[in-house]
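Starting off, we have a lone chain in the form predicted alone, written out as structure tokens.
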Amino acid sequence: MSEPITRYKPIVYIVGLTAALAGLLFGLDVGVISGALQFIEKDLGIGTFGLEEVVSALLWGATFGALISGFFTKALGRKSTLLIGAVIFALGSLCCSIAPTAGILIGARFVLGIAVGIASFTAPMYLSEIAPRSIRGALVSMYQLLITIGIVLAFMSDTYFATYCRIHEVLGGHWRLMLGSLVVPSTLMFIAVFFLPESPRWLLLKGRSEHARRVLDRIRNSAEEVSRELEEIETSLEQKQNGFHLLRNNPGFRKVLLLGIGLQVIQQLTGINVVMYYAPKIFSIAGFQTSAEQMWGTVLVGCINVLATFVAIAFVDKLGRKPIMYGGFIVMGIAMTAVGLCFKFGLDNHPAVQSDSALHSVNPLLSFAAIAFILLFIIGFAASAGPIIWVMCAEIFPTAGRDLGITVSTCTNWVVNGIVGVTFLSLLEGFGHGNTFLLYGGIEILFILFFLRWAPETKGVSLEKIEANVLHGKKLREIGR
């Protein structure tokens, strides 16, 4: 017999999708600087070498960001944290537009960064502390949905800015409309934000229980639903140890912090940003000779990582955070797996591999069937891996350490992230292309195996129940229990 299905306040959701703002603005700023880096290096005269100091600012910045956003959500609360992170969007964007050297540009970068760094830990923070339990892995992957539509938005203003405005003739160059446009919904976001409430969670660990309780009447169907939660975050928040106690005392939070660090690394070593970084190339082969075609191939890509991402909201509650990761893994080793052997077997051996000339030398066939499993590996990325880590990172780490662990699992994902993107092109060359994708496919089993021995399930349980099964130093597998 199937569950009575739950209606919530229209509010709720109200409210989820204005904190996952912030991961719109997350997906803009990441996927802008794809279509830019061309005009750039025109522009600026940067070499290879700059350009990746451009690239990687925002991701050393991001770092950085979720670093110290650990300070503030626990200071200011995860609402003032939120706004803050806006305003350094919209500052970041505005400098990046106009900054006149490759310096100012990279150090701006890293301005902007660090408002990245800000969402990625605070968003799914506060979206975890405000949803009924039943709804939370959905709420919390709305925000990797809005990273993705940030991407495809921003794959699209490029291609716009970079084919068909002509108002760049007028103001002097592409890239600085693309950046600077990101102004707009970074200001949007601000004034939306404003109007949230703060997460209970933070406001009893501040002692304003009636604020809390207020916030809860307004998102809650009932009044015992929320005495209920009440008292379960009063009960949580006797443990008055914070995360730096816990570390040191409870060898069930270092558990869990190790369990974030994994979850992390195995995010970025599915092979994601290789396959993003990789993506123009692969349409290039396929014969889509032109900037503009091959762009447009690009925002298919992205278009397909947004509406994989639904498949993740609509079943993460339902089936679980572990079926759906076991069903990515699988068909994300099998594309890998396929697309290096498109590579090793064949596209490897043609000098359209190395040079952009010579594309009709390619068999079209092997081409387009390295691009479709490229596009299987994006939805097998957006309908697992891609939001349910950041749930799962949202879900496991008790309240009096959850600034900390969510700092040290999101400051992982950053690093991991940097170092992928610093390493892949030399990779390439000194591995080859198909064995570098043999060697992504093939790790997706040991990811396999991670979650099998560690990952718990955590569908349907409440944080204080997970929290509790936590500190009393349970199995991983076992805390969702």
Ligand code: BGC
Contents of the next structure:
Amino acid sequence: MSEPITRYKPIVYIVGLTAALAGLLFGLDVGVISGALQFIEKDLGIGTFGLEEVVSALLWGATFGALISGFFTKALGRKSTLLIGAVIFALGSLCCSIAPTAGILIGARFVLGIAVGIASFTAPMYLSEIAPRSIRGALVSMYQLLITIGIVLAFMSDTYFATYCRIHEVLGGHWRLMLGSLVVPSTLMFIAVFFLPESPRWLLLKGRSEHARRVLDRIRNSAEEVSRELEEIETSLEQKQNGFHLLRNNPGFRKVLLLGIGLQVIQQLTGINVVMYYAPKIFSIAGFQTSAEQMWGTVLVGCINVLATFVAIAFVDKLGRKPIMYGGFIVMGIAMTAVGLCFKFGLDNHPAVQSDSALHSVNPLLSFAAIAFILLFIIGFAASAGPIIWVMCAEIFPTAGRDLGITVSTCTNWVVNGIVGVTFLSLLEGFGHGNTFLLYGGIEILFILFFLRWAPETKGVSLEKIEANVLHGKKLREIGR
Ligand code: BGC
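Rather than the form predicted alone that you just supplied, could I have the structure of the form predicted together with beta-D-glucopyranose?
Expanding to the full complex; the earlier chain stays at the top.
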């Protein structure tokens, strides 16, 4: 049954936006490294392997952070966990910016990753617990939108520090300022989260029903709504989290857990973070040799990523998840294949690109075509797999196994993200520029087959219905029917 459209108190949106700030920091940390890499390479004298380690240390940290978050959110509460996350964000950024050696930088990026993992687990959880039911989807999507905004802001500040800022001449290295400047948003996040109310669901879990009622009084429209929600939470808390029991005894849950893992593997193997982490490098091998060209190109990538996310938000509940995903895979497949062909039959053969010297002897049309296809790829991703995989993973797990399901699928996202980050430069060197992109293009066909065979359509279906279908062992493709 669809609910009538209600106006909510402004505090609901303020609270939602504040919690989604964790997404902004997540995005800032993911985005900042692409612009910093070339300076780190020169300054610390690191080779390909070391650079891949610098990129991926954050991702291993995030995997660890996501793994331990379930414990902290349960023991200390969602708000305290977000506060701990903000402190680690600030300390991690500071340590990165003053790291004297590659080893210490890699260690500091791991610590920073723990904060990113905590944010990626806790913020959507807090948002979905504090949001009124009818705008829950929108608030959780706001979190993904803020990730993309964080990425583009990081690209912009990287561009500023690389191109215009002269302080680095005194302080020794642009990259230190790029990474260190994130202390500012981390501190702001700490202050903002400090004023957030605790999640009513967690308060009830701890038996603090009076406190939970006070929070709901502030963020809901009427006393009747407050009582109804308190009752609903009490009922759902009776269903103890028992993911391991389900894992042992329910084949339907095992299948859906594999589906969650598969969805996150697919999201990362699209190759999105190849572009997010290594955009300036891609611009450089496509023939754009100046730092300014590469940095502004990267900013463009980030802006397109933000804008295309609105397309998914607008259509996800109208067209459904699967049609949008098919469209996305086709666009991404065509785009990556075209980039591969530009390298294989043009850019790669040119001595100017091979020797990393000036662009202008390369056919500029081909360089622009390669970059246009990279941008098309970003549109394909941001309008489909970016938000939709997170939405689907939040929908498919039954209540009793939701903590386990989300922990496992979120960790999968980070692990595969790490594998992609750690292998891209080696793939470029060992396998060739063209072949690497052709590989990413071709793999999209497998994802279409996966979706045809296993993915359910969950548009407009209640979570209770999906839960009943999963637990009764219905085919994965049919759990939304
Ligand atoms: C992915 C991230 C990616 C980001 C790009 C997210 O949905 O999980 O790995 O960096 O989108 O916008």
